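What follows is a single chain, given as structure tokens, in the form predicted on its own.
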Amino acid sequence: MDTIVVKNLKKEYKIAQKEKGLAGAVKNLFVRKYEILRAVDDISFTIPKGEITAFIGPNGAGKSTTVKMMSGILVPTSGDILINGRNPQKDRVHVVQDLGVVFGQRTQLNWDLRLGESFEMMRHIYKIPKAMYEENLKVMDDILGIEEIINIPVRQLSLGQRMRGDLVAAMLHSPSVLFLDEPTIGLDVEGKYAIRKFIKEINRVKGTTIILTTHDLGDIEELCKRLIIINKGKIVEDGPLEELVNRIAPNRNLVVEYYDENYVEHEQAKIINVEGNIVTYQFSKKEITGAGLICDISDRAKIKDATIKEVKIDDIIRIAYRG
């Protein structure tokens, strides 16, 4: 069963056009012209239960607008959204009970309370049974080590500690769907490791369906098998990350260092650069594997070293952004 269903979703904004100068200002008082800005332009996708999906795009592409419509914050101009079979605008109370949302730049924690007191406040807001609350808090502590900071006032937490607190707050009521908007933004290496570990574990332990919007390519590579790319309000790519990489950049480079300048050619690889005893071959993964190419070359000549140059994921995504 699909946890999230989005069909023909659109979001339009009506923007007043202002004419320049004093005469234009006077005219604007009596005659208004408007421009329709379509932030989300007829997009459709489904996300099955338990999937971690990256929902990405350049700034202003429509990512956050889509997430806000899926979480019920914004009302679509047209189209349909179902979260576990319910519409987030028409049945907001029930949908919110089954949603967790974390925005990297905003917190749902109370700055004037200790972290633990913020959790208690969330327990009363969501009417979480005490047994469930304590069990969920224990699971979160096992994953994020939250006990060590639970008595610290929220305003005194570091960015990484606050993000851990926000993730716990989002999961206390056991939502089946979690929206994460830039969860690792501004974090150091340790902070990113903790957040990524949480995402993996909560998905494994509770089968949580996760939508991740991020500009951090490390998040995508480490967490997501599926990628939805939106640009200018339209979905330009939707599918497995590996399939996208292989389609956009089917070739790889193999750099071979020989003991001398007597290099060999290969019928399934093209030589694209020679610098003394270092030769760069280009090959298609569909025709031969990197390991197979290295074996063939080493059977024909003595090689000192060999390195496969994989395509960088940021190059692939940049190409995808351009459609």
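All values derive from a computational prediction rather than experimental measurement. Throughout, rigid core stands for the largest set of C-alpha atoms superposing within 1.5 Å between the two forms. Residue numbers count along the first chain shown, from 1. First, how it differs from the form predicted together with its partner chain.
With the core held fixed, residue 274 shows a CA shift below 2 Å between the two forms.
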Given for the second form:
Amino acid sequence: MDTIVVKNLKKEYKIAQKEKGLAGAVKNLFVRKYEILRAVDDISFTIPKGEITAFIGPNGAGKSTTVKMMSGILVPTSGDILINGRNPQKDRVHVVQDLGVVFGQRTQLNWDLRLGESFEMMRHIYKIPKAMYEENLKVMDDILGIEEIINIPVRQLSLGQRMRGDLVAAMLHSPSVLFLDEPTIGLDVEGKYAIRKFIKEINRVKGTTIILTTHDLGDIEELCKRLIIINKGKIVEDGPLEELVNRIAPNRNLVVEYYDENYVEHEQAKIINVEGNIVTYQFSKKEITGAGLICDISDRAKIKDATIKEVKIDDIIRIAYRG
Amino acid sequence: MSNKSAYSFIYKMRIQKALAYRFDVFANIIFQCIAMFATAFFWKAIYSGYDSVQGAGVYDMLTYTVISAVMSILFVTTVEFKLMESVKKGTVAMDMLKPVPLFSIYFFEDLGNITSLFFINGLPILLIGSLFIGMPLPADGVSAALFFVSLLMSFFINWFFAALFSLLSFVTINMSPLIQVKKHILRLLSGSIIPVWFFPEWAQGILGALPFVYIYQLPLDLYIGRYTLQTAMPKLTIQLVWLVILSGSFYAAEKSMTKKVMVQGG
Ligand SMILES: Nc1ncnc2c1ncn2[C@@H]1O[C@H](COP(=O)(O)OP(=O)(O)O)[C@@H](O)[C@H]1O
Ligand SMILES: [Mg+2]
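Moving from the form predicted on its own to the form predicted together with its partner chain:
The complete assembly is shown below, putting the previous chain first.
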């Protein structure tokens, strides 16, 4: 059974149209015109147990809206969601017991308390058995080094520390499903590294099914086999990153440096640039591998150096956004 | 584990936190005492040359003043600020859907806060008032008993009113000045400083129809013995009706707000 099933999910927001100026302000008090904004427009996908999936898409694409509906805090306009076979709106009490959610921009920790006290509060609110709580805290301390910040008041934590705290808080009750909405937003290199390590470890050790939304392509390359690209409320791509890259950019460039200006041609590669003794070949990954091509060329001529230029993920994503 | 364990944790945690703000404690005692002394001097000045005004003697009014100051400690609420923060932070949808009801959490936070405030603020104020203004004793045993019954209802009326008021956070952008205005209007209209019976007839009529006098004035009147058991009963009944109305409105409004947040997004 798939852990997460989303079918024909739609969300429309009603937005009050405000008229400008003083007369408009008075008018607004009596008549309100509404505009409908379709933030999520008929999306469907399923996610098997233990998979890490990334949602990416430009700002306003509908990622957070989707995550909110899957977490049960926002009612869909139409469509179905099942998390471990249960509907998060109708059966929220059961669903949250097996679900952790982190919104990167909004902390769920209690501002007035120390980090450790905030965890204790979670323990009581989510009714987590003490042994499980302590075991989880220990496991996560090993990954994130929580012990050193446990006595700091939440309002004094740096963004990176707070994010670590939020991740721990979301996992204290051992949920089998974890939603992370922009978990690496605004973090420095060190912070991102810690969060990625946490996601990988938790997925490996506990088999947690994870969905994360991100703008950071590093997150995707390091963490996810599967990518769902959303734009304007619709899914435009869904599949493994590698597949997407190969489909959108099936060609690679090979740059060969010769000892002199005598270069060779190859039937499965097109020469697209020649600059003195440096020649750029373009080839299709479907027809020949990079290694094969280098082998063939070095059989026919003496070469000094050869590098395969990988495509930039940024470019791929940009092309994918355009649809 | 039931919700009780969460509530008792929250309660104890709040007591502990409130005790930690030592500077606030002294500043608050001093501020409250200044207000209490000013009111006491005001009554002494008014009463010079009179034994009784509106059926109350100067001693009654001094008692009224001291007990009112102590009561104001019990009526401190933070629920408005808490909800405002949650709405501002954008976590309110998550908060409202925790396994433990959000407003129950706020209630126990307030209860913990008030418990420690009572010991570190209320008792010192009572002591200072007793020493320098006059021992604030109840009129008699029955008055004292009626006072405690009424005070309990006052406490809940005050809290539910604050909770109901806090829901304005969902419709207004600038909540904090409103909270301050509410606080001062409530103290003025509830007879906490000047009992309503000193107001002109028409004002008494209006204030009597509002719930505020049932927060401060009724228990205070009972304390200084302005009612007998018989005459107190209708008043306590009206107080109970207000409690039911306010708590009922709060539950209804909270339910509809939760629904709205879940449809429109937090
Ligand atoms: N509570 C809301 N009320 C009205 N419109 C909203 C609300 N939340 C999001 N939107 C709109 O819905 C669209 C999708 O937003 P969101 O899901 O936050 O996108 P993303 O997370 O992909 O950046 C945007 O156009 C946004 O302005
Ligand atoms: Mg978002």
